[in-house]
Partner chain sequence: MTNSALTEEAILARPAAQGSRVPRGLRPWLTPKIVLGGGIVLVLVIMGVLAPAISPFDPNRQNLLGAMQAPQWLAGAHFLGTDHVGRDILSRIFYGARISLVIAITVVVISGIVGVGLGAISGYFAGKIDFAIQKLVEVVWAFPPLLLAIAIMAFFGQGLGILIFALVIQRWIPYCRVARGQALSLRSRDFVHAARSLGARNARIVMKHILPNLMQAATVIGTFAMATAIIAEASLSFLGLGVPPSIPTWGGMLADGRAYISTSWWLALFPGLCIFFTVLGINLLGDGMRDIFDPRLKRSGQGMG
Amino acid sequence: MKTRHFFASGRLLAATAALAGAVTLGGAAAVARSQVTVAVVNDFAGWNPYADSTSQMYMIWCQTYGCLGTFDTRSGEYKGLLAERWEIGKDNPNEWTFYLKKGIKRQGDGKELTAEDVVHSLWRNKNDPRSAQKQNTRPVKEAVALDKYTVKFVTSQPTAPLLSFLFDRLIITGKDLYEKHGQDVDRKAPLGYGPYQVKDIVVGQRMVLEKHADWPGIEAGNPDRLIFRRIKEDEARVTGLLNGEVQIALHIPPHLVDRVRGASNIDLKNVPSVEVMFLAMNPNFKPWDNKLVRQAVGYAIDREAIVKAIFRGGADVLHGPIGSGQYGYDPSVAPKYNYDPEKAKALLKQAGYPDGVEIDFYTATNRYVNDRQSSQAIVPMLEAAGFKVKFHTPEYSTHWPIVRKGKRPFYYQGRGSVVDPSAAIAQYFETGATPRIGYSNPELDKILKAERQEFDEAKRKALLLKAFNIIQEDLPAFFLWRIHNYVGMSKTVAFEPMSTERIFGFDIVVK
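Just the chain, alone, in the form predicted alone, possible?
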């Protein structure tokens, strides 16, 4: 029968990669035959898998509760996880059919994954009071369980990049568990269909996962226990890697690269990044309602000098919303903003600020590689162009909720996992998608709608270029750089990092 829905820091973690014996967790004894600890920089928001929208949490929830698939930057292809395959309707491009893998059993109770769970998850994504992920499912208006293993998504309009909205962003949770426990389900029954099970969460410190041995494709060599530990300070993260406290460390900053590279027990890998860094300028606040002021920022900043001095060459300057290797990249994007402080001064004067203008500039610290240092370098450049800058460095855990509500006028930000830029561009620049920047441009909205409906690659890329040019001209955000992702890992593990910074336990092998 068809069903359908319509949508309106503890030291506990010090360990070697191979750890034998009993480990006590939450009052219960668990045997961990092998363990890998991953040092990350972002926070853990809590138990609700729909309540945050950071790249890190999508990655963790995807391998615990489960997700339809992900994009593997190592192969350049979308890879099914819970979905075996998918197809677009031959006669109706608004219909996408996903065929689930059979025999996916839930952790704890062994219930098999069904299409009903996927339908429920789409509903919860849109209706959970704490959901911060509704933008990912905006294109989908209806979900239909065709049979036990087949689910059809119906979009409100043709959406060529639908996978970039849904894959590893639509978290799959159990319908029956929600019906039993309601809003308390995530704490009372944190059971999912992924290869790892959530065992413990300490907000601000760590998440502990244990391998679901019955998951198809999981291997004996994959770690039995996978711990994501927040170590936001660069020195502490590197020290933990070198002394064996952690086995994989993300975001090794450029000034510590040589130290890690010189360690005999560590491998260092440099992975191209698909995270774009930018300065957001919310036009709902003065002086950012004036395009000339926003353009002045573009000419005021010497990005090449910052990349050389702060990142030691470990970043690539962006001259538009994306860079080479990302879908739709075109070097002809225009206008480009080359460093020209005199032009920046002239634009401020033309905007009505001949004596300069006071602004507040926010950047979270220890969230992105050299975030404080690069932002500090930006401040005198802005001041030389006539801006009077009040520089703020809040904790990311307090800064991010304010950004999400659209209450930060001017801030340094990154957007990760930009493989196909459609979802990211819509998230920040399409009218009403999210309030993060608060920008609205009917012409851009029209083009973004058109590019999502275009399945011809050449035509779609041409539309994306038009969208990029509008953003570059109007400049609600000034794109800065992509920072190289240096990943350090113990030689006791084998792992090939991805540009999206996704770390899945089934990709790690303990030697």
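The term rigid core refers to the maximal set of C-alpha atoms that superpose within 1.5 Å between the two forms. Model, not experiment: these values are computed from the prediction. Residue numbers count along the first chain shown, from 1. What changes on going to the form predicted together with the partner chain:
- For the motion between these two forms, the hinge, where fit shifts from one rigid part to the other, lands on I483 out of I483, F468, A424, I310.
- Fitting C-alpha atoms of each rigid part between these two forms shows the smaller part swung round by 21° relative to the larger.
For comparison with the form predicted alone, please write out the form predicted together with the partner chain.
Below you will find a single chain and nothing else.
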């Protein structure tokens, strides 16, 4: 029996009670004066600025290490950041010359940015074993430093939309630091040429940036410290915003918009996203090999109703691969697929399926705003047209490799960062580009190739329009909508969000 007494339970209880007494409810601690916390959604891979390929991380690396320029969706123009100006070779459209801003000093040691650093950055983008960004430099064959501030990029074939590949995406890092530290450079010397310096990174949690006051164009009103904090849960993100834990919150889902709008201390901005959502129909599978079946899908779905009910009006119906504000959009093109369930039924019958046809429909969950919900709403509409739908909502990491191998016949998908649609259209519809949809049309291929090599804007837009028309007629993918990006921000900051979801410290003013 003696052994049973070894625990002095009374004392233990007293101690725990005392500790619990110290736990009194208290609110979040006050935020330092010039500090702005931004709530973001995506996970990130750590210190290596080439290891992620998400717009969130391009945005962060672009203002820390630096990038040549950015596309400003507010003015609709490319804007130089590290580059002052650029030009295309008059005799050779494969040569692009970028003139760097002079006197850009590196954080910490004050070393000046040179053309050699840009050349090194291209090399690292293409050769870093962890690089997930090689696709951004694929059109570029080589880069040559012409003098200290001038660098020439040579493309393998004329590429009119080259800036959409390089700007915002090619991260510029210091050559000498890499030579000194090798692959450990990002951790040992995270010093860049941008307006903010990386202070701390906790994977999956937050990144802390501090203002580099010497940077040209940075002002006293810009936040001294910029924290990107990952809060994946929508409710938690919005609650954090309302309680003042974060000052800017991205990706506020439509159904929480009213909650944010009702708060007196918060401004809510609504920007159409540049991510286009579509239903991919792989013609290598039955019944999608039949154009009429694909078109039946186009007529079967009441997109207005879904936008109204699921997105609470926070989405724009697309009448083609792109919408207003995206390069090459022509508002005069008449909508082709208006909701018409009878026509959908008739098309299905005409295609040889009078008794309907069984299909499998895949939507990965937790990927896009209201992905599961909007797809759920699509299912009965397809069924009304005669499809017998088996609806699957796999986890994204199970789903995506199958899509990439071209083995998913019918799925809901988004393509982000479509400012200039050239790369995205080629990626999904050009023969041999990726097997994701498995669509092949020599006529389209020819147009896409010509479009990329066309430097005359009007002619290029006309070619793009031709390509869009083919896609709309053949319908290997039915473009559904663009979801608005709601950005909530505390009234203590002034900031005009962009549709590319880029949040730069130099765009934020602390009131």
